[in-house]
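As C-alpha cells, one chain now follows by itself in the form predicted on its own.
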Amino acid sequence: MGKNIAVIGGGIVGVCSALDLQQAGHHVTLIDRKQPGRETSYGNAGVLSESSVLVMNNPVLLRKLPGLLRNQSTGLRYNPLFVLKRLPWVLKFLSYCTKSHAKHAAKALRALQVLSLGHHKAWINEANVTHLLRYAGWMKLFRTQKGFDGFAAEIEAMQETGVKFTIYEREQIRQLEPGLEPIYEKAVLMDETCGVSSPAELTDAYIAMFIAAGGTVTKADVTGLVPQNPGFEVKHSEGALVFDQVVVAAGPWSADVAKWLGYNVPLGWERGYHMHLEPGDVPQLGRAAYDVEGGFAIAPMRQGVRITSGVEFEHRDAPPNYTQIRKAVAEARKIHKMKGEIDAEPWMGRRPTLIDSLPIVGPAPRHKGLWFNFGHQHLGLSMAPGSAKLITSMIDGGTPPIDASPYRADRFPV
C-alpha cells in the first residue's frame, strides 16, 4: 500500500525525487514556495553528466589557494568578511582536500552520475520531450599547455573511474567546434556526456509526468516541521498537511528545515550567475563547452547562449555581485562571436554543498520516516534522478541499485 508522502522543494533532485516515488505507487505531494525547477536547478549549463567525478575539495585546490587569495579569478571569487564568518565550514572543507578523499569521492560521484543518466534518458522519451537531449557530450578547453597539465588529476580521476573522453588539438578543434576562435591548445571532450537545451522546460516535462501519475504540487512557503506519532505535519504559508513521510530536498535551504528537528548540518553554497546572449553570425556550439582558464562555461540554450560564472562563496542571501559574470561575458565574447545580452539582468542561483563535496541521501539519524535528498553542489541536474532511485528503494526497503553508504547523513556529527 502506498505512503502519503511530502516532498519538500521544487528543485530537479526534489522534482526527481516526487515523480520516482509516484511512480512506485505512493501518493506524493511537491511543496514549494515557487513554480517548481525555477531556483537553482534553472541555470546551469544543462550537463547531464557521467564525468564530473573530481570535486573542488581536492589536493589541487590547496597549491591553487595563495592565486586564488587575490580574489580575481572568474572561476572562483569570495567575500573575505563572509569567509570569516564562516571559517570552521572552510577549514572543514578544505580539510577534505586529500588523495584519499578524491578518489573515494570520485568512485561516489560516478556511481551516482551514472545512474541518474540512465534514468534521464528514460525519463526524457517518456515525456517526449528528446528534442532537449544532445548526445554531442560535454567539452572543457584550453588556451594554453600548462593549462592543460594542470587538469591532470581530473584526467587521472576520468580514468580510475572509467570515464570515456577524447583528447582534441588545436586544428581538431577548429573543426569539432567551427565557431570558436582558434585560441585553444587541447580540448577535452567528455564521449558519453549529454546535455539538454532546457533545463526548466525539462523540469516541466518531469513535473507533467508527475501530475499524470496522480501527484499533487502544492506551492507554498514551508515554515515548519513538527513530528507526530506517526508521521509528521508540514506546515506551510497555506496551511498545514500531516505526511506519513517527508523528503527533505530544498536545495540550499535544507539545512534550515532539518534545524527545526535538530539536525545541524555542515552546509554551504556555492552561488553562481548566468546571462544570455542572442547567437553572432557564425556557427553555433554544438555542445556546453567549459573554458577552464578563462573560468566560464558556454552552452547553446533554446533561450540563446547561456554563459554561466564560476563559483561565489558568499552568504546564500546576500545581494548579488555581478562583478564575476560580467568579466565571465566578457571572455565569452572573445572566443565566440555573440550579439545583445537578452536578460534585463543576469540570473543568481545557489548550489548547496556539504563539507565533503558529496550529498546526503537516506534516513534521517534520530527520525524514522525522515529522508535527506541534498547537497549536490552543482551537479544537481546530473545526480537527480539516481539520488530519487536511492531513496524510493529505501522508502520501500529494497537494495538501493547502488551502493549508498557513501551519501549517508551519519557520516557528519548532525
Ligand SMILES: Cc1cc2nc3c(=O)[nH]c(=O)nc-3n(C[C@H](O)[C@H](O)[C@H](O)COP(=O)(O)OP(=O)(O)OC[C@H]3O[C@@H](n4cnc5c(N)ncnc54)[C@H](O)[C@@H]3O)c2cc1C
Second form
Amino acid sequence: MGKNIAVIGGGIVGVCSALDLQQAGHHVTLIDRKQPGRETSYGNAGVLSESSVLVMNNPVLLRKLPGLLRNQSTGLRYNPLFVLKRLPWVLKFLSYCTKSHAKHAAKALRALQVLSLGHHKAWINEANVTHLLRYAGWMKLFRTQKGFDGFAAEIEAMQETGVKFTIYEREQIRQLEPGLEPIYEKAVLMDETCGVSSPAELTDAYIAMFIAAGGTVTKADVTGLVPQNPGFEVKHSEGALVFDQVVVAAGPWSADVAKWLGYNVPLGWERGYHMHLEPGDVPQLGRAAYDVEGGFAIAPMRQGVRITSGVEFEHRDAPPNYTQIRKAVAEARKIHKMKGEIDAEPWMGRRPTLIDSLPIVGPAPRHKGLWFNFGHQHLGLSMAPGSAKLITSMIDGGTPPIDASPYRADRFPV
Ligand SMILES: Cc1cc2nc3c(=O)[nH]c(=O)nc-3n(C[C@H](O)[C@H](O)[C@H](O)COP(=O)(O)OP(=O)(O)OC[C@H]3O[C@@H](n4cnc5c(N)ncnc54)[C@H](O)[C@@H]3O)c2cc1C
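Show the form predicted together with the named molecule, please, because up to now only the form predicted on its own has appeared in this conversation.
Once more the chain from above appears, this time first in line as the rest of the complex follows.
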C-alpha cells in the first residue's frame, strides 16, 4: 500500500523525488514556499552530465590556492570575511583535497550521473518535452596548452571511470563550433553528456506529470518538523500536516531543516550567477561549453545565450555581488558574438555543497522515516533522478540500483 510522503523542497532534486515516489505508488505532497524549480534549479547551465567526475576539492585545488587567494579569478571568488567566519567548514572542505578521495568521489559521482541520465531521458520522453533535450555533448575549452595540461587530473579521472571523451585541436574546434572565435588551442568534448535548453521548463514538465497523476503541490514555507509515533508533523505557513515519511530536499536550505531535529550537517553553498544575452549574427553554439581559463560557461538556451559564472564563496543570504558575472559576460563577448543583455539584473543561485562534495542521499541516522536528499553541488540537475531512485528503493525496502553507501549521512558525525 502506498505511503503518505512529504517532500520538502521543490527544486529539481525534490521534484524528481516526488515524481519517482509517486510513480512507485505513494501518495506524495511536494511542499515549496515558491513555485517549484525557481531557486538554484532555475538558472543552471542545463548540462545533464555523466562526465563530471572530478570534485572541486581535489589535489589540484591546493596547488592553485596561492593564485586564487588574489581573488581575481572569474572561476572562483570569495568574501574574505565570510571565509574567515566559515573557516572550520572551509578547512574541512580543503581536507578532502586528496588523491584517494578524488578517486572515491569520482566513482560515486559517475554512478549517480549515469543512473540519472537514463531516467532523465525516459521522463523527458514521457513528459513530451524532447525538444528541450540536446545530445551534442558538453565541451571544455582551453586557450593555451598550459591550460590544457592543467586538465590532466580530470582526464585521468574520466579515463578511470569510463567516461567517453574526444580531444579536439584548433581547426577541429573551428569546424565543430564555427560561432566561436578561433582562440582555442584545445577542447575536450564529453561525447555522451546531454543538455537541456531550459532547466525551468524541464522542472515544470516533471511537475505537470506529477500533478496529472494525482500528486499534490503545496505552496508553503515549512517551519518545523515534529516526530510523531509513527510519522512526522510538518508545520508550515499554511498550517500543519502529518505524513508517514518525509524527504528533505531543500537544496541550500536543507541543513536548516535538518537542524530542527538536531542534525548538524556540514552543508555549505557555492553561489553562482547567470545572464542572458541576445544571440548575435553568427552560427549559434551546438552545446554548452566551459572556458576553463576564462572561468565561465556559455550555453545556448531558449531564453538566449546563457553565461554562467564560476563559484563565489559568500554567505547564502548576503546581497548579490555582480562583479564576477560582469567579468564573465565581458570575457564571453570576446569568444562569441552576442547582442544586448536580456535580463534586467543577473540571476543568482546557491549550489548546495557538502565538505566532501558528495550529496547525502539516504536515511536520517536517528529518525525512522526521515530521508535526506541534498548537497548535489554543481551537479543537481545531473544527479536528481538517480538520487530519487535511491530514496524510493530505500523507502520501499528494495535493493538500490547502485551502491548507495558513498552518499550515506552517517559518513559525517551528524
Ligand atoms: C550557475 C550555476 C550553474 C549550474 N550548472 C549546472 C549544470 O549545468 N548541470 C547540473 O547538473 N547542475 C548545475 N548546477 C547545480 C544545480 O543547479 C544545483 O545542484 C541544483 O539546482 C540543486 O537543486 P536542489 O533541488 O537541491 O536545490 P534548489 O533548486 O535550490 O531547490 C530547493 C528548494 O527548496 C525550497 N525550500 C527551501 N527551504 C524551504 C522551506 N523551509 N519551506 C519550503 N520550501 C523550502 C526552495 O524554495 C527551493 O525551491 C549549477 C548551479 C549554478 C548556480
